[in-house]
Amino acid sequence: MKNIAIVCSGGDVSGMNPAIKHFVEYALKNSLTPYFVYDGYEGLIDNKIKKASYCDVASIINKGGTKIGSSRSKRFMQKEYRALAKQNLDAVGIDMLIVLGGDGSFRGMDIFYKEHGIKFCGIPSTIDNDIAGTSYCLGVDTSLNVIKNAIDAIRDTASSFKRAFVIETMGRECGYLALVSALTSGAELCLIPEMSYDLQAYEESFKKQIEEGREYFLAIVAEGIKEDSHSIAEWFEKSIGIESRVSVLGYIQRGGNPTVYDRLMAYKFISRAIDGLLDNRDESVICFNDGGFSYKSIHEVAEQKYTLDKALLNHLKDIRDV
């Protein structure tokens, strides 16, 4: 039997555990021996590599995070530590890896493959959904649902106290979470790094809305905008004349019970990743676009700049024109 391992790298997402569960099941179905690499690329270096079985993945499909841990490894950037990782994999006869992570993780694995010939398949896994070449990354659906629930709860207080709430999502460089959440929650304001804005442009409209009976506002902002959330809240109070509060959602966006969609996509990603490796696709990333999956090269994914879908940005422009 050939040996295959799975590793999580970078930020955890809900959907990793369902992927890990199906990895074990599908590997065994294909006469492969599954192994876990614990704690990301650090685990490759520190030899935290263990054989996995069905009992290791029982009762994890409904849990957020990752059973096998993750990390951001600076050591893996150094050639000497990659050589040590190769020795550890050779000791147990592993020459195939599935990597759940982002473009930085894929670039690291690309170097590893070129140096040492360890075949791999990457599965885009980040709540920011900011990997080029794919319209969907594992975990983003659960994150959006966590944000949706938070916004719906905050709306209750906003309407009860007649306040403006500035709700900050993750996204230092990408506004996907903020944008989709704003569109699907009916927010009155959405600010993201990808689009410049002038708060003064909203003043006349917002004041008129208050005159016509609006009693509260919801503003969804990404953490990477030029001003902090408290400055936006202060603007609501001083310029619009409505009491305001800030709610920074923070790390609750990364955890939580994986949605049905993320569980299903984890299943599909893993199946295609293992199929690809068995079909001699030695270094690829599984991408999902227009309802279908495809294998793409590292160049198409990790070396291209991600941009938000133009249709989504046009919807944001529609909000701003109201």
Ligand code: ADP
Second form
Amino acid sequence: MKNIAIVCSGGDVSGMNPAIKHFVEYALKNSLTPYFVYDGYEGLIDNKIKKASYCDVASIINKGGTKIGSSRSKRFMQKEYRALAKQNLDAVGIDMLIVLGGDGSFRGMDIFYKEHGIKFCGIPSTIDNDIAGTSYCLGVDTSLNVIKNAIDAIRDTASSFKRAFVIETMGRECGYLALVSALTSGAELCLIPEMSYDLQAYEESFKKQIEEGREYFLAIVAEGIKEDSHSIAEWFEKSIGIESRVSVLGYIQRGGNPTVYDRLMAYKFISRAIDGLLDNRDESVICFNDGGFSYKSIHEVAEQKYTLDKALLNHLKDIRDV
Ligand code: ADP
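Coords for the form predicted together with adenosine-5'-diphosphate (ADP), given the form predicted on its own:
What follows is the entire complex, opening with the chain shown before.
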């Protein structure tokens, strides 16, 4: 039997556990022996590589995070530690890896493949949805649902207390989470790094809305915008004349019960990753666009800059023109 391993690298997302579960099932179905690499690339270096069975993946499909752990590894950036990782994989006879991670993890694996010939297939996994070449990354749907629930809860207090709430979402330089959340939660204001804005332009409209009976505002802002969320709240108080509060959602956005969509995507990504490796695709990333999957090169994914979907941006413009 041939061996195959799975490793999670970089930030964890909800959807990794369903992927790990299906990895074991689909590997066994294809007469492969599944292995887990615990704790990301650190585990490759420290030889935390263990054979996996059905029992290891019982009761994990509904859990966020990753049962096998993840990490960022400075050591993996160094040649001598990558050589150690290769020795560890050789010792158990593994030459195929599935990597759940972001573009940084794929770049690291690309170097590892070129040095040591360990084949790999990357599955884009980040709540930021900021990987070039794919319109969807594992974990995004769960994150959006966590944010939706948080906004719905905040709306309760915003409307009761007649306040403006500035709700900050994650996403680094990418405004995807903020944009989709604002559209689907009916927020009055959405600020993202991909679009310049001038708060003054909203003043007249927001004041008029208050005169007409609006009692609260929801503003969704991405963490990557230039201004601090507190200064947006200050603007609501000083320029619009409404009491305001800030709620930074933070790490709750990374966790939680994986949604049906993420469970299904995990399933599809894993099947294709294993199929691809068995089909001699030695170095690829699986991408999802326009309802279909494709295998892309590292160059197409990790060396390109992600850009936000234009159609989504246009929807934001629709809100702004109100
Ligand atoms: P993400 O995969 O979420 O983009 P990072 O950029 O932090 O996260 O990368 C995750 C890990 O991938 C790093 O901690 C490192 O171990 C590995 N990695 C990233 N870039 C390289 C590189 N150029 N060489 C070797 N390893 C790398």
